[in-house]
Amino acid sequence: MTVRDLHTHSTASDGSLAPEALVDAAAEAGVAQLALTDHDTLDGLDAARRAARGRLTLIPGVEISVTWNKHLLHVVGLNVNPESASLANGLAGLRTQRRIRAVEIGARLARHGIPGAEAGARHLAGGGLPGRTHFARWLVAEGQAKHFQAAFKRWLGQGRPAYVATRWAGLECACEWITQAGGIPVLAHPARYRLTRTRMAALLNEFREAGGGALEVVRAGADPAEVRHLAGLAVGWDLAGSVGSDFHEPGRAWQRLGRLAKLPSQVRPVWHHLGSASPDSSNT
């Protein structure tokens, strides 16, 4: 049976590690198909596509973040073209935003006696744009926090010190980039959201309506009643269904790559229409 993991992220983003050691991580761990899903950039795509040759077959992706609601979403782009311009001027957009919120991060935790934090970020970014992960591993390393999690709890997370609200993409201009790219949109781990019910459904016509192609169903650490919930909503919303780990590092114990639930019959799998990027039709 083929291992897929679709949805993965790099030292292009928030990642710890590079492309080409990303690929190299699947590989032993007997991923067959991969996707190089990094936030807001296509930057390490090409060093991914080199390293994964004669390897294993490379999905070229992306997470956008989207505001919602005033919900912060994340969708997945699946088997994007790199060179679509309409993509590219979108997310350059979005990393200006996070330029911006990096500096004000920064400046929000000088405030609070703690200098130093955006360049610490910066360096740990290796040249990317530090996002909330970078400075939640300087707050770490600098002793500000116990752990990457304190980090978020005490300053990085929603209504704390550090916190920037950011205006992310539309929904409809997340789905509108993907589908020009020819790629699949994917509404990336629904139920971390916390949605009502109702609102759940509001979401899910607005992302059908906006060319939403596919729920990830399976992400790592799911336990089997929210894989069968979000089955249900991927077959109600007439939407395929993906799997995705969210790797970010080694070491998190319920985000290996590859280590991830059977995707329930019942769903059409978003492999399906991935062309000849996908190797065979296998349902894991």
Contents of the next structure:
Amino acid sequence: MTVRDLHTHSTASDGSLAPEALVDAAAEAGVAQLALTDHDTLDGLDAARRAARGRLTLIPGVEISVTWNKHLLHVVGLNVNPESASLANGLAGLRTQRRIRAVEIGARLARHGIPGAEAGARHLAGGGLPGRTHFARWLVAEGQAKHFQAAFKRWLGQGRPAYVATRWAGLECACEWITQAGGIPVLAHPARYRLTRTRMAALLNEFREAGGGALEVVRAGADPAEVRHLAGLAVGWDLAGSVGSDFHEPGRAWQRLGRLAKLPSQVRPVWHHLGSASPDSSNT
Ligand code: AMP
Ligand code: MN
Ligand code: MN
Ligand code: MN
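Shown: the form predicted alone; wanted: the form predicted together with ligand AMP:
Okay, now the whole complex, with that chain kicking things off.
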């Protein structure tokens, strides 16, 4: 059976493993097809592709931050061409937003008596662009939050004192950048958005119309009822299904590379649309 993981992060965004180390860990976990999908950047793809050679199939990907009717959504692009100008330009704009946001998060924390957060988070990001994950890790390291989740609950989550509302990409733009780069737009972790049935239906209609191709039906640690529900949505909207752990770091027991439930058989697998990328297509 081919082990796949089509949603993972590296140090190019908020993962803790460098792209090479991520590929090592994935190969060790038996993953045969791996997508690197960092937040709003393609920076890790070159290194990951080099490390993957002869060991596993690397699907070049990205996870785009989207604002849709005041909801923050994530759209994963699978099999994107890193040379695409329209994708690169779109992502560059989002990274500018991220840079501005990081400074503002730092300013808000400083106003609440916690100075130095932006520099601290930037340091944890290896000099790269700090995201909320880096701020959360810094807050924990500084003793300002008991643990990672608590940092979001107290400071960084929506509506909390250091939450900065940001206008990310439009849904249509994000899908367009991906399809123009030859990739497939995948709506990431749909259950995390806590949408009513009506709102979810509206989202799926718009996503389809924008060129959306798949739903992430299986995520790490999802309960079977959620997987069944999302499988039904995928079939109902004629979308393919994807599977991804959203791996960020080795310490998270519930989020291991390639440790995923099977995609329900009624759902068309998104990897059937990823070309002859799989080194072993004998199963599923
Ligand atoms: P950003 O894209 O910088 O706003 O950060 C979003 C990332 O932070 C997500 O991809 C998760 O990795 C993490 N994250 C967001 N919300 C939470 C939360 N409530 N608890 C834990 N991690 C979160
Ligand atoms: Mn993340
Ligand atoms: Mn996400
Ligand atoms: Mn992710």
